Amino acid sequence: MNLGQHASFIVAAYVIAIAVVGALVIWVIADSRTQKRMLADLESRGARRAGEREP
């Protein structure tokens, strides 16, 4: 495959795009874990979810 004189730009663009998508995936996973931890903490202190009825 010959990318011509713009090969370095094309490869750099792909590398940057993959890095950005990877960073977003890692960020979403980390945020999900944080939110689950915060929700578990709130529930352990007696907070209930909206719409949940008293037992």
Given for the second form:
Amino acid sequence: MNLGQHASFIVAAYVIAIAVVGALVIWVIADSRTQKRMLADLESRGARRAGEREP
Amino acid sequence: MALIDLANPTRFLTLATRVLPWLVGLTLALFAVGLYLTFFVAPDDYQQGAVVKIMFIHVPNAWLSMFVWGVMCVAALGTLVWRHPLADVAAKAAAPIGAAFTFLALATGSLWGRPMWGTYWVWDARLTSVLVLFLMYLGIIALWRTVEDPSRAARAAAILTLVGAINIPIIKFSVDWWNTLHQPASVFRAGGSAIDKSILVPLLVMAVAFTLLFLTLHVAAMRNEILRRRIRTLRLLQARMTNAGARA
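Having seen the form predicted alone, the form predicted together with the partner chain:
Everything in the complex follows now, all chains and molecules, and the chain you saw is the first one.
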């Protein structure tokens, strides 16, 4: 595979794309963990929504 | 299960948990195929050489930058017409993902433009209207973060989203309405695609892969947003109970 004389532009474009998509994925996973932890913490302290029963 | 049943946040959470592993697998598989076709099958362009490989990430991101705004417009209608909380959740979760895709369209386009046009940026109609779209995404994200009450924020963001939709046809037809450095439409146009199949197929595979990536991230971000709202509700309930206990 020969990327020619403008290889640096091609590599830079793909590196930026991988970095941005990677950042999005990490943000979604980290946010998911944070929300689940906070919800579990609240529920362990007895917080319940209206209509929900104690387990 | 009817489609309307999915509009229930609890049912959506159950469905998201089931569907997400499949979406992740399918997205990864399509990216593997798309990248293989891009780097090992698709030929270099007869004029641009290997620089055409930037197109396989630039074009899908440019399409998605407009598609995600379209998704937000549908969600905005759900917010304003039916006042459905899941529509608010869908709109809020889509905005950062749309902003990221728009940023990628601008950045990869700039890196494609330098060797082909001799410049990273020109203030022509296509580039400027996409930059405006990016700024509008940032504005929507800022609006969501500024207004504390989610339902009030949703209505304000919905109106701004629908007003901002005027920019989508401007982006699409800017290359026809004005003289721009950017090339006119070459995939979806009257008379069929102007791109050879050897390059068109990898481009379409990458476009589907990026669309699945959006779907995966959107479902996951919607699930996070529903949990965030549950936490907010629980905290408000706890604060009310504490206040009531202090008064008694």
